[in-house]
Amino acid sequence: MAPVPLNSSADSSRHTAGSHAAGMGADGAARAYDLIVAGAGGVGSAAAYHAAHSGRRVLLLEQFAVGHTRGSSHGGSRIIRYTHDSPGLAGQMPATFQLWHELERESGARLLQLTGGLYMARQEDAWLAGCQATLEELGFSHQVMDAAGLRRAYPQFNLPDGWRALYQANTGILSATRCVETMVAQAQQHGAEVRTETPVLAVQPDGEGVTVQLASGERVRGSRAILAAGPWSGRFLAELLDFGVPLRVTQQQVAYYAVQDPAAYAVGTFPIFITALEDHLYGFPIWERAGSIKVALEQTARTVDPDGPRAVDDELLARLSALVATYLPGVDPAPVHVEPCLYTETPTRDFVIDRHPHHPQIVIAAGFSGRGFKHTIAVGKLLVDLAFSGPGVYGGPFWQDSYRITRFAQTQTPTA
């Protein structure tokens, strides 16, 4: 499989003359919107500016400020790579560098930083064997090293004989809170309405169209509706669909180390990291906070309330303390700082992206967390296309059939 180049299909979101009838209802009164999207995460703001950028008459909501804590989609830093353990997503990644660029040039902010990456785990690993071949396949340049080589390279880490590592230099930093605010700005520049501290109580399809309810009383109405609502969107799932979608909130934590020699950890010098340990132990040079290196370690046991409080998770954070004094000697294993947030998957990690199968207005989004960010610009490219093509055309750059919501209640057995 080769890369997927971005205008490898034609652009279904691009505003015409024809299309202003999107926004009429089968009754041929005006909607007030072309579209509507609901919530103002990273995949919702996406979605947002793609439409408006295309000519539509957008209109975004947020139940609280853009840019918030609440959700999946801020802070001072996400990993964005090509190496991935299989082509699908990765043959994506230089048409989705692209866009990111394109954004960064449209609106002047810097947004995504290089830092090159490295993928390490023992040698019989079949994720880390799995990226190799990736890469490969793609022909992404990359280099193989050994545990005692990498020691030679990165003197950071004290990894064990018996492991390995990949280096791709096409992995960096975006800056997640920054690159949503620009997404959001944009969308206004080019006419996106967008209504802040308003929370949605349902999304209704309304003949041909939708009606959005607001917990103001107000009713909204548009041709299309997008759903991004990130760990609420089972609340709506659950009104909207005849089957269950297994979303899985959970709480999770980053920490930041302070180093002994910053100038071992800088941009430049240190990357992006990302092992596979069995708890999952990934890390980022120092960038959002002087002399100290953010550190993070997955967990998927205790599911979370995405209404409910944040509380540091103590025994998470011992357990990624002790990963930090064995394996990166040069890093002070007591945190400076920790901040707790969370994650929305599903079961297998696949992304949520698809029309509803009997309302096709609606599209929904849904599952993005813990590798999502970085593809939060092309999934709202897609979102756009799927709300104003045909119900039953798939296709363009970044669809993949992985994301149909259909396959959740195919494993389903109907009750009487």
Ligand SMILES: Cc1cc2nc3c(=O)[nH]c(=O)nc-3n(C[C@H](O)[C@H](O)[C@H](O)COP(=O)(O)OP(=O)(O)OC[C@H]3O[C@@H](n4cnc5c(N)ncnc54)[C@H](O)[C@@H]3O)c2cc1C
Second form
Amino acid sequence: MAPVPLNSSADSSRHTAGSHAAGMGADGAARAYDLIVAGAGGVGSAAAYHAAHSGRRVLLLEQFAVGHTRGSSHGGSRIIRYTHDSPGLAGQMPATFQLWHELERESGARLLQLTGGLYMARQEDAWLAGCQATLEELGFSHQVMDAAGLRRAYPQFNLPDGWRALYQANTGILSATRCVETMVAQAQQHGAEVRTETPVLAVQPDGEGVTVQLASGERVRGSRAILAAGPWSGRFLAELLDFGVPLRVTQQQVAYYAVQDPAAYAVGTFPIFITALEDHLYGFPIWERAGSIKVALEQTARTVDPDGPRAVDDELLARLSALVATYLPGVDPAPVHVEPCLYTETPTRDFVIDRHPHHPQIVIAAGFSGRGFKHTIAVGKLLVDLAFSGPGVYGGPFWQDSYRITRFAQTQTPTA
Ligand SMILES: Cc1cc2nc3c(=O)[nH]c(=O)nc-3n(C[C@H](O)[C@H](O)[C@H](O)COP(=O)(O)OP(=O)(O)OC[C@H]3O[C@@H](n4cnc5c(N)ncnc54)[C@H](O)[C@@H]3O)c2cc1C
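Having seen the form predicted alone, please provide the structure of the form predicted together with this ligand.
All chains and molecules follow, beginning with the one already shown.
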């Protein structure tokens, strides 16, 4: 099923005069907003920011508070990196870094701290080989070290012989909660209306526009909607699509461990690291908590209800602490703090970013997995382009064919 292209009346790049400026949709219906965004996590706040910045009348709706801790975008740190194991997203990273820097300049907020990054795995590991090939293909500078070289340069790691590492300088920390708060504040600065503690019950096509039903009983109308509901996306999609989108919501947790010599783990001395150990053990220099580093291990086996309780997974924490004890000799393997967080993943971990196949005024963003935050500022721009621009967006900057929502329709057999 190919996406329905927007008709020419909806294909303007910006509403300036005439029916839209008067609050009327192209079908003559009164609409208070050009764009209604459901969800103020990283993705939704980025979309609201870009849309308001380009002069749209924007309503951003969030079921909790901005910066809340029940979704995926909270906390003091997310990794941003040039290093990827394939060229698609890697090639977008210089432009994505640029967008974050523009937001920093515009807001005056400090959001991105470069740290450098170490990527480590066994000599023969396919992921690391893919990272190296991608860095070479794109001409991104990097250094390669064997295990002995790594131990000399970074005695904080105790990696076994037979391992090797890539160092790439364009790796850093995004202060996640501050990024979200800044995007929301900048959206407001450009005129967006933001309503928190405002759950959306349904988003429905309504002529060429949308009607959004709020839990309060109120209905609001807009010309376009962007759904960016993170772990709650499945509820909207089940109502809106005639095929299923296989999104898995898993609980993750990050843990903080005290270090013996804080100077050896400071930004500038200790880089971000990602390893192929078990489920990609990764970690940061000292950042949001004095004297301790944040370390995590992904888990994708256990799915959860996004509205359910968030208990610490003791088995996952024990596995993580054992890896810390083995591979990070200067770190005390007793965690000082643990924070839960949710991933929402598609089977291939490719994001869903697309227009609704039959109602192109509704744009869907979901499945940002454990790597989506760095891209949110670019994804927000792409979502706004999908909402307001023509078919050329497919193939334009930041677009990837793997984002199409219809890929799931193609893999399902009709039931009747
Ligand atoms: C532990 C952990 C570590 C990670 N590390 C990294 C990393 O290092 N680098 C990286 O790039 N990415 C990382 N990620 C991934 C990244 O954080 C996520 O991909 C990203 O934050 C997803 O953002 P989102 O906006 O899709 O979801 P969310 O942040 O969950 O936002 C969705 C929002 O929609 C709201 N909402 C839902 N339903 C409704 C409704 N009905 N009405 C109103 N509002 C609604 C929710 O309350 C929520 O605020 C990590 C994620 C986790 C959990």
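Positions refer to the first chain, counted from 1. Rigid core (definition): largest C-alpha set, two forms, superposition within 1.5 Å. From a predicted model like this one, the values you see are computed outputs, not experimental measurements.
For a quick test of reading the superposition: does residue 347 move by 2 Å or more at the CA between the two forms, rigid core aligned?
After core superposition, the displacement of the residue 347 C-alpha between the two forms stays below 2 Å, so no.
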